[in-house]
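For reference, the chain that follows is the form predicted alone, supplied as structure tokens.
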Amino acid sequence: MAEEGFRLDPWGHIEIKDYDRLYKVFGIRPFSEVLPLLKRAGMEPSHLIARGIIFGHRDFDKVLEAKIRGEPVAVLTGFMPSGKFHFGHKMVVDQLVYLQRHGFKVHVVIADAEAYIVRRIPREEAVRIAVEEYIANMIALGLDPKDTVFYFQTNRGTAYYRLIQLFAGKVTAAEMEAIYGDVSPAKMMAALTQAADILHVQLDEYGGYRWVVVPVGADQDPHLRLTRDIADRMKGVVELERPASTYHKLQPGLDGKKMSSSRPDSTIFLTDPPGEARRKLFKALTGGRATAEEQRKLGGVPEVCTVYHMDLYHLMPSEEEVGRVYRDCKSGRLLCGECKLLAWSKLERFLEDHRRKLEKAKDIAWRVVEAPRF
């Protein structure tokens, strides 16, 4: 049971300061314990794993053991088409690409039902955003559309909807409130629909993938806990395995708060013009001191610097380079202006290259998913 006053809200703007606390409060396991299995499965850690950004898991060891045995494995995640695609979304896609390259079948849910009932996004707008922003950007980032299942929640088949209806009989309103807090009927429906998203790929109609992992930010754990309980309660109706999950730290927004599409200056969108992206980066919150003299004397604080986090999560895959930026900041050898120029040189090249790939991907995106009629 969660500690009093400590609840994860998948729809809110919660900031998590102490990730170690999640091990104790919610039973998330340290990701470090599966590193030997990861290597046995022929998977070298990605930079997100090596740097501890992917910090926790539930039952990912069971998925890796299945992979080692030669059984099919899958990864599923979802995106709510409520705004533009930003670097926080990119981090999830980087994980999908990594797993896809190691033999995981990728399923991507477009949570258009949730966008409509929770965020009130008009239906046509949600579909357009999903295809032209989300699916196109995912393909441009390296996700292979030929080996990816993209689908809209409102456009799935009968067996999928049957699960949602049956799941409704396996939970109570009191249980929903205990997990999520004050919930509306819309949020209850969204939670049950997400459970169907995660579990339906185990059905023969959708591939029969018994071993499924869901990579999420730590704030999304309530959905996984509910889904795992529902899977247990479906015995005698349909046999479902508990889904596994991995947890990544939430990249802080450029203002130091939670990254969000609804606050444009908190993030850089992958379609931002170069001038706009540069403006956002150069006004970002840093861990610098009040004056250059003070910083040379005391050093900076990269742990709270949002520019350093851009380097760590996205811009510097080289351990040597990102380590040098960290050390030079701490020692005072690197000032904030110099650090931002270095980050911008890498970000500018990335955005220019991504823009070319995105134009090609947009032509593909409408062809790889069936859009709902209404």
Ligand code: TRP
The other form holds:
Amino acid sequence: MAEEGFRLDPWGHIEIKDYDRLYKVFGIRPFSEVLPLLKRAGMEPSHLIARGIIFGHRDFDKVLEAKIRGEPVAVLTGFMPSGKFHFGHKMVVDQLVYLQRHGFKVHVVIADAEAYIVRRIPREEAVRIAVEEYIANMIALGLDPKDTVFYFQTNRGTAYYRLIQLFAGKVTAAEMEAIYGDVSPAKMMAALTQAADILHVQLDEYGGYRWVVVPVGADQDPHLRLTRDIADRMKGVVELERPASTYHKLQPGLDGKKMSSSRPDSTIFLTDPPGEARRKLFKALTGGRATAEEQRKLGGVPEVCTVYHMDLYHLMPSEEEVGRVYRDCKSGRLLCGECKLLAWSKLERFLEDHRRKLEKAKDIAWRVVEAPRF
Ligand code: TRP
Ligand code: SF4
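After the form predicted alone, can we look at the form predicted in complex with tryptophan?
Every component of the complex follows; first up is the chain already shown.
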């Protein structure tokens, strides 16, 4: 039940500051409760899990239990092919790579229908961006293309579209309005298509994966709630399990606002030339004090520092190393200039290595997905 004045907007434009409320208001469970099951399933927590960046879930325990029983498990997520691939996207792909290495079958949907109907992205542009930006970068980040299903929403098979058509009879305008605050045909179509994305991999035609987890930012939860309800209401037509989901905290943009490709200085693109990446990192918002003197005395505030978040999400997988930055920042031993240089040395190496991998991945990318004809 949505509390007055607290509505999540999946297309949107709000920042979520108060994660605790998500537990209380929407019934998302703390991720920490599945840690013992994760271990039993043979999975060491990734750095995103260990650091609480992945903070919540629904029914992920059921997926892990199925995995422990030896049943096939899958993960599905989607990207709208708009703009360039940046570090916010990388975080999700890191989760896919982690799950793939632990035996989850990975499905990636290119939300090109959504990009067209909600954002008006021209079709040819969407296809090129999807393949050369999104899919190529995902492969370069370590996703094994041989073991990943990539597909375009406008180019799937009959049973998938059958779901979208039948789902339309299972939701009311009032529900759509309560969740999205808008009932335009465009949003309805996008929402039902996304529900089909999440649920169709359970059909025999698409592998029959009953246990599917969807890793999303908390702002995408309304889609998940709708999809879970639709799964329940399809009883008697086709048996569908409710999807599981995990929720991650969105990395703050380098300007302290929401990370977005429409504000290029709020993030670093994985294809940014070194000079450009360096410039963005060095002017990023920190938690530093007004003067060096003050910082030595009071210490910095890594909790609000966007450079620290780059370390935490991407640049420093070692607990010891990131812990040292945190402590030295707090104690005033580390100043922002030096700290940025340290982050930059990591970022520079990563980008250089990534650029090499990306060149190879671009050729592969066109071969692993069938592009729609118009
Ligand atoms: N709506 C998502 C976005 O805005 C894209 C998306 C489409 C998706 N289908 C999905 C995400 C299925 C997760 C699962 O980027
Ligand atoms: Fe951020 Fe580093 Fe400055 Fe601390 S010292 S506020 S972590 S840049």
